[in-house]
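Heads up, the chain below is alone and in the form predicted alone; it's given as structure tokens.
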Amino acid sequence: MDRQQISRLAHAHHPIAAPLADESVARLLDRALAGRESGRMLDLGCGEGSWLLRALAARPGWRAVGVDVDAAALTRAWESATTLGLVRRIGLHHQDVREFTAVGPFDLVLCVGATHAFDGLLPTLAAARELLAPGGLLLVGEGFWEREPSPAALDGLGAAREDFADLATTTDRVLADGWTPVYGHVSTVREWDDYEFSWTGSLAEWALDHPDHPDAAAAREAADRHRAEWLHGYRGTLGFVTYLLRRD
């Protein structure tokens, strides 16, 4: 069972692929789009287009572009856009985000929970810099260490200690790279727990509902492994911050 299929099933009831509650997503978008009745936005690693569709539904003057390597997720994004009557205002590209080239700059660029596609936060900031219009905003979500990671936490995440820093150091790195946080949100324990229980629960539920499917055992094993890695490893250790950034 490939990683993309696992992710689609796991996010069935939590389409935002990050530990963010609906109200947090709404507040972040409100801040990102405030004062602009029209513009162009780009989501790098858009998945099923949840961020873009929410934004377009609330702002009829905006247009959007999404980029992702998961063709099935993009198909679902297109179907949702069609159902919502937004299909004429969105363009979707099946492409590696590192290879995406745009015609004209964007007023808002998003990369929330997908900085791994660029091999980290700073390369993501560098890519976004080339795509933003003057005065544009970047909404980027990244992990950080809430506390010193234990070996169990690192094993559960398949991570190294240097993959993340604490929140202060992460923010200092953003500032040193020439960006100013104009807003931010640190995901709460409740948001994390809801996300992880939804992720593992949705995947396990699919396996229970499809016992004869050839991927059922693999889905159940992935759900059980992820749950153990979270509860016995990185719960309370890995944090998540979403910055709204402007260039200096």
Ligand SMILES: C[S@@+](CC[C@H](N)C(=O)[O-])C[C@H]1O[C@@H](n2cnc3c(N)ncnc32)[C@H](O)[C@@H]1O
The other form holds:
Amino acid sequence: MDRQQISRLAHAHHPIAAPLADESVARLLDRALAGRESGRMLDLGCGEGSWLLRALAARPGWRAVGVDVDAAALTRAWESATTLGLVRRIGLHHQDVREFTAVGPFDLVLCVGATHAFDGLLPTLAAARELLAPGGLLLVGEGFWEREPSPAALDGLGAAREDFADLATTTDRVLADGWTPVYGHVSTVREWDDYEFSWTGSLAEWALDHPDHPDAAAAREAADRHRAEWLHGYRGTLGFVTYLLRRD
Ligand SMILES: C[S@@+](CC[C@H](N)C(=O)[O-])C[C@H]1O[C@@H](n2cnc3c(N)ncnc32)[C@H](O)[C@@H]1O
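Switching from the form predicted alone: structure of the form predicted in complex with the ligand?
Time for the whole complex; same chain goes first.
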């Protein structure tokens, strides 16, 4: 069972592939798009397009572009856009974000939970800088250490200590790179727990519902392993911050 199929099943009840509740997503989008009747937004690593679709649904003057390497996720994004009547305002590109060359600048660039595609936060900021219109905003979601990671936390995440820093240091790096956080959201323990129980629960439930499927055992194993890595490893250690940034 490949990672994209696991991710699709795991996100069945939590379409945003990051530890953010619907209210948090709505608040961040409201702040990002406040006061702008129209514009263009770009989501780098858009997955199923959940951020873009939510943003477009309530804002008829906006258009959107999404880029992702997961063809099946983009197909679902397109199906959702069709259902919501948004296909005329969204373009979806099956492409590596590092190779994406856009036409024209964007008023809002998003990259939530996908900074690894650029090898980290600072290269993501550098890429976004090239894509933003003057006065444009960047919404970027990134991990950080809530506390010093234990070996079990690092094992569970398949991460190295230096992959992340604490929130203050992460924010200092953003500032030093010439950005100002004009808003932000730190995911709560409740959002994390909801996300992880939804991820593991949806996948395990699918395995229980499809006992004769050739992938059932692999799905169950993936759900059980992920749950153990979270509960015995990184719960309370890995944090997630979503910054709304402006260039200085
Ligand atoms: C954790 S998901 C986040 C999806 C979405 N931003 C959201 O918040 O719901 C990360 C996404 O990044 C995509 N991705 C990873 N590496 C990529 C790359 N090099 N180019 C394009 N997309 C990539 C994955 O396919 C996946 O859809």
